[in-house]
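Take a look at this single chain in structure tokens; it is the form predicted on its own.
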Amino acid sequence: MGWLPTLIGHRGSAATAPENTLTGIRAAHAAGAEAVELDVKLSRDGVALLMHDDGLERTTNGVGRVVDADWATLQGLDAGYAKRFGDQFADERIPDLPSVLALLVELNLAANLEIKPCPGRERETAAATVAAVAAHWPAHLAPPVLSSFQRECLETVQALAPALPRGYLVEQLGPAWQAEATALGCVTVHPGRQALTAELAGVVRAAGFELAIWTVNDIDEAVRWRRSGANAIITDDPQRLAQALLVTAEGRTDA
């Protein structure tokens, strides 16, 4: 079973929508991502909601820490991310995950929701986010793959919710990366692009995993890391680099 399309886009589509936003999702959408990557943190008061940082200042117009912030407060902040969109996205609101899953329900678009936690919070945001996929995603539809950096995160989603896929994140493999995907049930390898290379893709490949490589903006790049094997490119632009893909993916015969 293949869990991952193509073409992801980056927290929706990041290069040209503010991030983690539900004007980001279709954004993607509309540019011709088949899935959309995304960051769940909790709030103090254990909402799952859609964050990349710890703090609120990169991308809001908030300050200090999610994990200090009660919902109420993170739902009046402005998280179109006027600084460097301008006027285009103000009154952006940080959208929770059942809202999250309403809309990629919606607009038929696949997911990897990375587990994303505040330091000390990773068995808790791991169980909201299981809680959320098993209470607003449709049982007929492939679930969101579920990623993140953090082993307890991952062990959490295996014990809960065994049926979910997983998926193994990080930064680059290291010498153990294969027991490890396997003892946590991954059914998917994420690594970073700076550290792989075609050979290591290929082991990935060959291990049985479903390859996933981040974050890909160039187009001649992506197309070299399909050709080399890898299932799915996670990019900020998926406009630019939908064409291109999307015709490597049709030429293929064994993604």
Given for the second form:
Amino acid sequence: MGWLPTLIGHRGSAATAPENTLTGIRAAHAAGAEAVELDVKLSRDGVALLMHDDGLERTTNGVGRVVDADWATLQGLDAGYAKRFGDQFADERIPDLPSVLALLVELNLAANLEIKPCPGRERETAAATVAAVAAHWPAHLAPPVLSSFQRECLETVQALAPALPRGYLVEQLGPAWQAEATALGCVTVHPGRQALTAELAGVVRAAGFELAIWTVNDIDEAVRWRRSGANAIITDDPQRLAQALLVTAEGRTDA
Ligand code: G3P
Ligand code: MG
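Structure of the form predicted together with ligand G3P (previous: the form predicted on its own):
Now the complete complex, all chains and molecules, led by this one.
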């Protein structure tokens, strides 16, 4: 296996459990995901935590911006995402990054930590992510892949922890993708599914990068991307894709 396994749960298991929560990570694991993709931000007072949006409204019962809220306030919010899931996941909390890393180790789940800073906090969010991994990730396990849409975040990781694997994350691969990914020392490339072609997927692989495609929720499409060379499929619904993507005990896929 390379840096990333085949089946990666997006924000945990976003289709079936509150995203970017410990329950979501457990759901992805139970569904057969081999890794999870999670979004890392900072509270106002510098605590690294999981949250996708800059605002609190969609996934918590809070209001306002993450960048304006201290960790003590954020800890008091319900992250069970009641608008989507009702009271099924009542009392779910926003997790801090050390708690997340401890759970991943306990479950033996690999990870892709997407550094998703609130605007203006690119360097400090990347530095906090690196610090948490250094403090809480056992040296004998393969490290999480740290990805970001923000070049400044990847540059910071490269400067602070050059040995940590980095993922070049984009909606769409532009003309400079290979030069940029190479300059940032990335080992994986993470394009969005919508603008990607099988030909480009082949180019990425031929250039020596691992390829992780997001967000793929259709079984047939996921199998097609695997045949086009994708190493990893990032999906909201790992349970749906598990049978088609996971390698059986005989060492072949069922697809
Ligand atoms: O890391 C892949 C994907 O999560 C990037 O987009 O907005 O879902 O974080 P987003
Ligand atoms: Mg993400």
